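One chain follows as structure tokens, the form predicted on its own.
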Amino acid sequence: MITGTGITKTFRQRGHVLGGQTVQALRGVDFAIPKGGAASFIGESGCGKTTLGRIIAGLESWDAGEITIDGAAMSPLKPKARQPYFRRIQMIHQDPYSALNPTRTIHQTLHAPLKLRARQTGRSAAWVEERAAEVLTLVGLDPGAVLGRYPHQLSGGMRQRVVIARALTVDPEMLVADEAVSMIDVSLRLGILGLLKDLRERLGVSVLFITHDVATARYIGDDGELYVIYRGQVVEHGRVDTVISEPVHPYTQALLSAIPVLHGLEEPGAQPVVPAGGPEAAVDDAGCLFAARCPFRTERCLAERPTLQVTAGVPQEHACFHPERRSVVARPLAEV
């Protein structure tokens, strides 16, 4: 079980041109990912979802809040003491073309972490060979055809499978997939998504999926949790199907409005939510972070910042003062 409470992260830009400005990437984010479970972080580029994923994988520090892994708080621990905990969490990066060393064969790529494990556990060289073949088989690749090749000799889909196989060499309890299919040919994406789903079911591995695509989030974790993030704040959270079928926050509605629908299948009277301007249109103040772009904003939205809450008649948490203002009819789940 991995939980986060009040996770905050601020990046400080350096240089005389930028004037030492700061960017608040995360603003008090809470989350919980159970063992063997699935969760998705969705939002537009720059919302903070990748930063949060890197923090969960132990690749980035955080300024305030607490990460807890199996009941152990990470903040009091020194970096070396955190390593055994974060080693259980492996990240699958967005770009399979830069994630692999082009000068190493797949055999060398997989053997490096396996040899380290063998030394730590007293296992033989034969085990290293067997385990390398086993993890490639798990991800749907033929070890005999792949081990001797270099990354440039593989397709994008095969490279991403190798990246996943490398993550499996340490027997992780969680995979953090950051836009894992965005740079793969469309015809191969379903295979990678199906693989992640299969690994979760067969190995009991938790999957955290980071994406801007609602459809892929639903496919990976149809029984999991969905966190909608806007400018570093979770603005809506609940079960995946609930959030998709009954979106509350205007930003969530806008994300769903962007899903293409075949002509003639729209619900009568459905009106898409189109936010005004881009994220840069908003400024940091005391009000709602989405207020500058929201078509439903009121004076209260401009003066006060809402926090996650549950209101009567709404099954999921949301950070909106006006959950009754739903201008968009949610897409039927079969269309997402």
Ligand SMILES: Nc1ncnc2c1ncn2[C@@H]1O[C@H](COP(=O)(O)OP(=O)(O)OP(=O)(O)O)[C@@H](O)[C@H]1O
Given for the second form:
Amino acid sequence: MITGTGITKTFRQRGHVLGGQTVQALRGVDFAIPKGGAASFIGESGCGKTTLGRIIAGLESWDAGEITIDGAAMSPLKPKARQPYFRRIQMIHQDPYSALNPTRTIHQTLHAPLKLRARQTGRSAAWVEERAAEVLTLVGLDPGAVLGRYPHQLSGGMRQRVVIARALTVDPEMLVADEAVSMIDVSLRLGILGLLKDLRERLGVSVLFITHDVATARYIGDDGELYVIYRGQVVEHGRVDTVISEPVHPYTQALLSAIPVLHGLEEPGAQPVVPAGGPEAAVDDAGCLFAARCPFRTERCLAERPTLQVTAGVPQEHACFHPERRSVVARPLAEV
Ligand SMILES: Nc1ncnc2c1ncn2[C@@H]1O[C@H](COP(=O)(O)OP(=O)(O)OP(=O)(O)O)[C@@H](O)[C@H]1O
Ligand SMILES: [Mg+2]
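Take the protein just shown as the form predicted on its own and give its structure as the form predicted in complex with the ligand.
Then the entire complex follows, led off by the chain already shown.
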């Protein structure tokens, strides 16, 4: 089980134009991903998804809050003492082209982490060979056909599978896939998503999926948890299927209203519920972060920041003062 409580992160921008300015990438995020579970972080570009994913994978520091891995709090530990915990969480990078060293064959790529592991656990060279073939088979590749090749000799989909196979060499507890399918051909997307789902079912590995596409989030499993992030705040959280069938926050509704367009199912005359405007279109940081773009905002929304809460009659946690005003785009799951 991996949990986060009140995770905050501020970046100080560098350079001539933005130098010295700060960006609050995460504003007190809470999450919990059970062993073998699935979770998705969704939200538009710049909302903080990758930052959160990198923190969870131990690749980025955080300013305040706590991460626990199997009950152990990470903050009190020195970086070296955190390593064995974070090693169980493997990030699959967005771009399979740059994620693999082009001068190394797949054999070399897989052998480096496996040899280290063999040394640590007293295993033989034969085990390294067997395990390399095994992880490739797990991701649906033929070891005989792939091991001797270089990354450029493989298709984008095969490269992405090699990246996943490399992550599996350390027997991870969780895979963090950051837009793992966005860089490859649409026709291969489903294969990779299916593979992550399959690994979850067969190996019991948890999957954290980071995307801006709600439809993609569903592929990892309807039982998964969905965290909708807006400007560094979780504005809605619940099971994937219920969030999709009954979105509460106007921002989630806006994300969902884009789905039928993606699938060519749009109803005639259907309009996105939320007016255009980037994440920077905030009225005042004292109020709701979404107020500037919200068709339902009231005076209270401009003056006060809603936090994630459960209210009677509302299906899931939300950070909205007016959950009763929802229902604009709620639609049966089957149509999504
Ligand atoms: N290393 C960094 N230095 C400065 N600012 C950063 C850094 N990394 C991220 N940021 C800023 O933090 C915010 C969140 O970035 P992040 O990459 O987490 O967003 P994202 O949700 O993953 O976006 P995308 O969908 O485009 O990948 C952005 O405003 C970004 O510019
Ligand atoms: Mg990102």
